[in-house]
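One chain is shown next in structure tokens, namely the form predicted on its own.
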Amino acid sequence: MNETAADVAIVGAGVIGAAIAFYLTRRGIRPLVIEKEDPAAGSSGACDGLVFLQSKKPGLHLELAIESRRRFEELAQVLGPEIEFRPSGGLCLIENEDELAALGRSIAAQRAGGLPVELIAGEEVRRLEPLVSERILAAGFSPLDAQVNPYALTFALLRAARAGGARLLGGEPVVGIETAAGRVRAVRTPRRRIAVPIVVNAAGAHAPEIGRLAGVEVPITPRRGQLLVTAARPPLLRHGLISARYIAAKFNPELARSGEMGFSLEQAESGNLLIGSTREFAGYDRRTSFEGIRAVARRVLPVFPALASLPVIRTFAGLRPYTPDGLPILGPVASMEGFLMAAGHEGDGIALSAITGEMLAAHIAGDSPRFPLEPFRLERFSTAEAA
């Protein structure tokens, strides 16, 4: 087994590991990046592009996400055209008065918060959107909603840290973590044994299994999303779109599960319609379901009746980080000193993958990150069992 070493290990080399690789190499730390598979092979590669602000909760969570979006527009400079980051602001959808009073209230909160955000009325909808149908009754805007592609991101952000000289070990899973008096040592792949004193779990929805090697029990279950890809079309949207029923579903496991469930509308650079996505609590299956597929078209159809003509060329799911309380989970873990959280994102690791980027930075390089780790961290959930 070969021996070597390094400053700090992030397991997963999704968008949260990549942005965490990236902050930390502008900060003169070079990491070394662990993959079991390639880069967004994981749920960074298999979602929408989505930087939505509106599907956030007022406070920390909302936030966080205000702060990651700022930094987008440096992220776009830096990484450039590639990214294809777009400022396009989006549209909360209201199909009903029950949607209308509850949206209304969080419209509020948000503002309250923070976020550039308003109700218009359904004409107003229509105006900007012309392909939705009557049946939308309202929405909320926010100019601050973005879109973004993902899958570039991720690789951008990797090439970005590279060149300030992070490693990259791909197609490496790590199967042990080795500690002694409570603190990290060294963690384990087939091939070798790396030296490390900081081992950061970036892992998603496998975060779980890496920090099993640690001895670490972490509340993340998989999610399911499944989405779907039409042909390319000349620009049919001009924001990125999500339902009112959509952020209910979110932060509701019991609605989820009752199969009520909202929609998600992008149309990306290249021309083709991203449209989702279920949210199921479906173990580790990433296959997609002629049940599911057909439950977002059906559900995203008469809301917009024009796509009904549209081709699907592909189908694909991702699974998603979920946490009990809809935050994720970051920073060190009291238990076990050197070993650092960075997963239970869900949905949200496009829209927050910067932030948590440079928050984990901050730390690891003994500096005060933009907002205290403390209501972020894993033991959080004990305390609250305890209470």
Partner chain sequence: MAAERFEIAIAGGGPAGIACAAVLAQAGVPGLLIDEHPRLGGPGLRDAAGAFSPFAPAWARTVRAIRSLKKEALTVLPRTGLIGIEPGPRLLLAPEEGGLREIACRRLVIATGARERFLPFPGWTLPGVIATGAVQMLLKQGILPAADFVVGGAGPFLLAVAADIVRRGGRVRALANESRLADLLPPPGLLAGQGVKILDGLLRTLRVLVSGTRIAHGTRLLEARGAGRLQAVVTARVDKSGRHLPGTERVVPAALLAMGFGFTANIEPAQLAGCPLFFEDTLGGWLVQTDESLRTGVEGIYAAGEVTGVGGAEKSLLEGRLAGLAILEEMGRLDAAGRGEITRLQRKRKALLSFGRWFNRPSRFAAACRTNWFASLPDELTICRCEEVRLRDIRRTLAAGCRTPAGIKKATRCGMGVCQGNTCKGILQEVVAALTGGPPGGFPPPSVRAPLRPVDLGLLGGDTV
The other form holds:
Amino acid sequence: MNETAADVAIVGAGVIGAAIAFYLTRRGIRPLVIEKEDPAAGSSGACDGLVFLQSKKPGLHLELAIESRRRFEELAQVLGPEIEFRPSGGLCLIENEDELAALGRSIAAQRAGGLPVELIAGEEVRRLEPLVSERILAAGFSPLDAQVNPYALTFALLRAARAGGARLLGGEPVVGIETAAGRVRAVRTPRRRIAVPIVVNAAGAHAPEIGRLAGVEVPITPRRGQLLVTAARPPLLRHGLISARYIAAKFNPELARSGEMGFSLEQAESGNLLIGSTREFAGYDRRTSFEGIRAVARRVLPVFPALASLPVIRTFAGLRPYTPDGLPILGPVASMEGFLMAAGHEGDGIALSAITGEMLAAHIAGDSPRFPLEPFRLERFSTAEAA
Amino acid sequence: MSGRRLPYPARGAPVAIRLNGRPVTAFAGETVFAVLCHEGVFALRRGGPGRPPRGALCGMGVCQECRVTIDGTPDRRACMTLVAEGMEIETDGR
Amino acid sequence: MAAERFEIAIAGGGPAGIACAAVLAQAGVPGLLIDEHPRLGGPGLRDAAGAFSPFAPAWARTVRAIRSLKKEALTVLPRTGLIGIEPGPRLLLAPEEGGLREIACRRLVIATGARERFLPFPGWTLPGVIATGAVQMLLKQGILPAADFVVGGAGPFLLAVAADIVRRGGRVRALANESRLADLLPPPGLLAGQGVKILDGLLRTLRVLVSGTRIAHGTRLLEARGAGRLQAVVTARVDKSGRHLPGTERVVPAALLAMGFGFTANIEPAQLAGCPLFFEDTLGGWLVQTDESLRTGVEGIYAAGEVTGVGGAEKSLLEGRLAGLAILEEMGRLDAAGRGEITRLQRKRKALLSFGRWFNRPSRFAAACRTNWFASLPDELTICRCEEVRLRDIRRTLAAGCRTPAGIKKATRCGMGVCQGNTCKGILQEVVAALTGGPPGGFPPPSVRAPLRPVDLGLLGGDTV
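Output the form predicted in complex with the partner chain next; the form predicted on its own has already been displayed.
Up next: the whole complex, starting with the chain shown before.
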């Protein structure tokens, strides 16, 4: 077995692991990124590219997302046009009075939290997006909502990190984490032992497996999202689009329980439309189902009837790392020194990648992060239980 | 026209169709792909960057390279569609 | 939504599907046969009326089988795409007209055949570069698509197509077969059972030679040239390690290049259904694993024909019949004579598999040849025709730390286009194997999801009928 060493090991080369590696190298720290398959093989390669702010709960979640969004402008400069970052603005489409009421409250709170967002009338929505049907009463519009190519972002972050001295160990699963006296000593793959004082768990929906290797219980559950991809077309949609149902459900749990799902829609730079998404607890099954893909199609058609003749060429499913309170789990773990969490972003991994990378990198470098890690730590769950 | 029809026992009745607006006689039972070849139309659509011309490849429904517009519906596979009286075929490879 | 119920569904109306349907229909078992083409028979035998080989018993049998189907109470759905398969088995079907149909069946026979295998070379995306099988289908429909052809690629099928072109009055300017002549000669063991086929091959060779065609073995398709469509083909000889020999290039003017590198099985529906697969390069690559009675690893699902090993129409007819008899036996509806036939068919199947191995082997180059070949190909070569992914993109992605075809697909979009990777995913596996020194088949085939064919969003979201 090969013996090697690193200052920091990041487990998982999804967008979160890639972003942490990128921001670490900017601070002169050269991490080793360990990936059991290939970069973006998990959820970062099975999602849409919306960098959405309107969907974030006012408060901590929104503040985090705004901080992340600020960094995307710079990422686009540093990483180049290949990440296909477009500050296209986003519409949150409202179909009924309940959603209208919920979005009204959400917008007020989001504006107070510093997000430029406004409610616009149905006519204005159709002026901005001519394919939207009369079914849409109004929409929230934020110029800060944006789009990016999630795989390209992941690969570009990794490439920049490697140029800065990071190493990528692909095709090797982490099978063991050695600890002694309450702290991390090394990680093991089937082919090598890597002595390392700091291990970052950026394994997305698989973070619980990695946590267990260090004796850390991680309350993350895979939540499956099925998406459809259409054939490429010349520009049809100009904005990122989501259903206000998602926001309404956050304000009114009754709506969430009603079973009526939301939807999201974007046209990628390649011209393909990405239409999502189901939210199901189906274990680690990454297959799509007739029921799931048909439900997504059925959901979006009344809002975009003109898309009926677009061929769907692919479907895929990603496993979103769901946490009980909808916030990611970030930062040090009290019970195991040197073991850091950076997972549990559910559907926000792309949008929150930049700030997550920076926060973790700052913490590892010994700086106090620009945005506090404290509210995102794993221990919040045990505290809640104790209370 | 670059192709030609050979003696063929099972050839169907003549069928009048239009190919890029031009009247063409085909025969029942022929695929649109066969008629396009007979008419010497090999470039059927435009590819990605630079929009290079593309033509049919596999002839058996797999490669999707022979997509043409038939009676106003885009993306129909020429190799999987039989001609029919009055059919209008549009190609985008000209 | 309640699904329509059938005792048995057969996916694919080629020789295997038809033979299977014929057995079941004769026994009075209500079944469903679907095929995406308007006419049954599969690409090889669809236009059997246009068949011109005197040695085509398989074609005659297929014609008879198709005729017999018409008499029985079998539901035949032509022009119907298979969109998805779920446990049950349940099928999602997209008829060319009307809404989607959902079918539940007790048993499913996957007989989805094979497709032509392509390897890329500069100019292979030019209009006028067409699959050998496509040219043969045109000839069978009574259409000679051009006057001057080059036939090229690898494997024994090239000669058959060249002979068909010559027979129908076309000129074959050159037959460039990268396979070596020694690899194309059948071993003595095959001569016994397959004498008719081999005699047919000799007659075809003679016909092509008499027409004045230059038949060159160990000769590569170096480039297809033309402005907007094919005008000429450049060939060159290659040495035994797959390096092309400078100075041996020939420029051959032609209106059409009939090109193919053997065949590969359409395993995607079986893969989607969760059937275990195996890799055997000389049987066509990734294939569906079955037992001797053609049961796959998934309860209730059978596989017959090219999907179990590329071996031609005769093997497919046999396997279709075998699968049908095996199903009848399971249903307790087979007499002793039928059981005897199962044993005979199982024995004969082995000989046909040997034929398949001989047929496929010459188009599967040795590892060193693949490596040398791909190393020589230019960066700007298109690998994925749908998404215009170049060899350069793949080389860069490998250099950037991706190791698997699945990772490269995500990084480059290779195989993400409208053909769902069915043209380039095999190529991508070969490229990665060649560039990393791994064996072909060292990577699992990329995962498959519904829809197996593009389907309109409106249909997907509409009601089933």
